[in-house]
Each structure stands twice: as structure tokens, then as C-alpha cells.
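Next up: just one chain, as C-alpha cells, the form predicted alone.
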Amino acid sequence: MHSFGYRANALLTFAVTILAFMCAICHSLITSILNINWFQKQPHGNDEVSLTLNITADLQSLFTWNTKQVFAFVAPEYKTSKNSLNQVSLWDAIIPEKEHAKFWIQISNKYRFIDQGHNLRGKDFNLTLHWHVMPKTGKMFADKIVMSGYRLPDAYR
């Protein structure tokens, strides 16, 4: 048989896991494409599209005595020949205090999406949503959701 220690040591990591995803699963985040308002292929080469997006997120539970503010930032990721991961920020947000991390914004990508060359006709891409802690004292740390199964058309329009 086991100890006490042993016993109590088991409950205890086993109390601490469900803890850890139960907060892990906390965060009800959602971001979508409604629209891609144009697709087209600039003059000296480079493609760029217009997106509207549909952000829902509640990222009060990240909010605690020590947080300062949480930067938010979403942009898809996609793959070319020439880099493993490409990034662009479609949408960002400094939200200060715990009463505005829960919001809903309908919106067309705030900064351009744009991939230096023409990489993305029929492209496959994830949707990310990033956040960073900024703590009053301490430590900053990041997280990221992943959406995937989006897909950029075939053809400029």
C-alpha cells in the first residue's frame, strides 16, 4: 500500500491538472471571415486582401490583481516556398481593464494583408488569435488560439 504522502501527492496533482484545463478551456474566443471584400494583385507584383472579420472574445478570466493590460492581435498564418510561417496582423487591441475583455467587433482588417509576391491565390491559412499579459510586476506571458480551414480563392477579384 501507499504512504499518505503518496496518496495526498496523487489527489494533489490530479486536482491541479483538471485546474489547469478547466482554465485552458475558459476562454470562448471565436473569429471568422464573413467577407473577402476584394483579392487582387497590386502593380509591382505583390498580392493583398480585404477581409471583414467577426471577433468574439472573453478574455476576462486572464485579468487578475496583478494585470496591467492584455495586448490582442489576430492574423493568419500561412506557409510559401520561401518561409516556414508567414504572419500578419489583420486586427490588434490594448484592452486596459478586465470590464472591456469581453467584447464582439464586426470589422475589415485594420492593417493591410499583404504577401510580398503572389503566394496567396487557393492558399490554405489559420486564423490566430494572440494575447500577451502585461502584468503590473513580473513576468509577461503569451498564448494563442488556432483556427484553421480557411482558404484564400483561386482567382483576383
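Positions refer to the first chain, counted from 1. Take the two forms, find the largest set of C-alpha atoms that superpose within 1.5 Å, and that set is the rigid core. Please read all numbers here as calculations on a predicted model, not as lab measurements. First, how it differs from the form predicted in complex with the partner chain.
- Here residue 7 counts as shifted, since its C-alpha moves by at least 2 Å between the two forms after the core is aligned.
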Second form
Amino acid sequence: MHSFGYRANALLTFAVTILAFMCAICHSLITSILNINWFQKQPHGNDEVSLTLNITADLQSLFTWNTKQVFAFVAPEYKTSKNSLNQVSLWDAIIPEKEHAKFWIQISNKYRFIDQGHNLRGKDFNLTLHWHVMPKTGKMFADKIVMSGYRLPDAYR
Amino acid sequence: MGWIGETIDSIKSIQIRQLLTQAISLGMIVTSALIIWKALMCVTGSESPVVVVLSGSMEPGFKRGDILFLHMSKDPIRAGEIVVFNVDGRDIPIVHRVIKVHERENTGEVDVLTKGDNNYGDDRLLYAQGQQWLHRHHIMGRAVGFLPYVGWVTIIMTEKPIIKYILIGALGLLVITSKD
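Starting from the form predicted alone above, please write out the structure of the form predicted in complex with the partner chain.
To see the whole picture, the full complex is given below, headed by that same chain.
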């Protein structure tokens, strides 16, 4: 009961348990803003929109000692008569370090914004910025901000 | 000559009893492991509650050899979630992120498109011939947490099975020769 082996084992188990607990309780807050510009729209089968995104974000407070990377993406969310929810990721980025977490970027959508059908004319939608935090070890967590009030043009261009 | 016979009998009986005890301990260890595995399957609602990452398509987030903990709830599938899915005709499940979701109003069925973070294009090339979207029944679970490097044990044992046999042999030997 008092051998070195038993004591080493007990110490190791205790240390690992505490470490695991510490990995689990890390958390943080963020603020960010997002704007959007318009471009063109081409129908060929399904509606498709091409847009220029203007993204400003400060995700620095998400980085802790246990953060490996933050995955951020922008997706519009809208409803159609056939689909109660459509989410289409337009842009994403992997942020590997705190120094890269504060950025401003203006680009065309990385992934095509294609509807299932012809529902995009005059469509109202919310633009969401999501962030997924991947830890070095442990539980992943995610959150988002939603900006409502966006609307696609009423006619094709 | 009678007492020699008695001595031999007593020695035999001790050995048999010890052997049986050890066999039962071994059996208990194996069954406990199985119970824990099945319980995990129940709790997480997933057929495979723990998976090992095999490819680099989700780097730098997940590297080959990392272990992922899965959980499958009835919650709807949403963009950004990392899901593990099976494609018809492929036996190894794939772990990628959901980038597009189209959920039907009436049935609640969902069309999902996935993409590996480190890949250039989406997963349509990985899906079955003519398949454009994943559906709920393809998805085995959501990744909720992970441990780095621990999965290398499984990868090594799968790719070099002789190590698996050596390990099991050594473990068996340890149990049999231990005196408590």
C-alpha cells in the first residue's frame, strides 16, 4: 500500500483527472461586425447568386492555452416554400493563431450560393458568422452571431 | 506410497484452482471492457462512439492518429458541425464538416453537403455515383471532442497485425504469471 508503484499510480491518476477537468472548462467571448456587397445573379436550372463579402472580425478572445485553431465561416440562412431552412456556407477560414484572429477581408464567395429551385428573387435572409473552436484536447464548442435584414434583388442581373 | 499419491493430488488441485481463478480474472477484464464499450454506445447514441482519424483532410484541426468522440442526438444537422458519415459502397467512415444544409419543411428530411477543411473542393466526388447530397441515415454521429495522438495505437495495430498478437500474448502472459 505504501510502495513507490502505488504512490506513483495515485499521483498520475490525480494529475490526469485535474488536467482533463481544466481542459473542459475553458470558455470565452467575442465581438464582430459584418457587411455585405452585391454583385450578380445567374439562373441556369437552380438560382445562383454571386456576391462580394466584406468581413471584419475580432476573434482574439477565443484563443486560450488550450486552443488549437478556430474555424470561422459565413453562411446565409433563408426559408423557402419547400425548405424550412437553407444554410449555404459562402466562405470559411482556419485561424491557427491569436495574431491572425483579427482581420478584415473583402472577397467573392468561396463556395457557390445555389438554391434548390428558383426562390432567391427578393429573398430575405439572415447572414450568420459562425466560429468553431478546436481545442488541443477535449471538447469542441461553437457559437455564432446572426445579422438579419439582408435581401436579394427582385430581378436577375 | 499412499502419501505420495496424496501429495500429488493436492499439488494438482492447487494448480487447477489457481488456473481457474486466473482464467476467470481474464474473462472479467474482457467482459468489463465490452460492457464499457456497449454502455458508451448507449450513452452517445452512436454505433461507434469513438473513431480514429485516418486521413489528413481535416488538418490542421484533426491529424492522422487523433481520436474523436462522437455523439448522435436527434437535434437537426446544421452547417459547421463535424459529422462522421458512411457512403454506400465504402467501408471506412469519413469525418468532415457540413457546409450546406437544405431541410425540408414537411418531412424534416435534410440534404447535407460536406467538405474536409483541408480539401479544395466539396465531397461530391466522394459520394456514391450520382449522389449529390447526404441524408440523415448516412450520418453516424457528430464529433464533440477529441484526444490527439492516442489513435496511433489502433492504426499501428491495424497496419501491422503482428504487433496486436504480441501485445495480446504479453498481456495474457502478465495476467497468468501475476500472483495476486
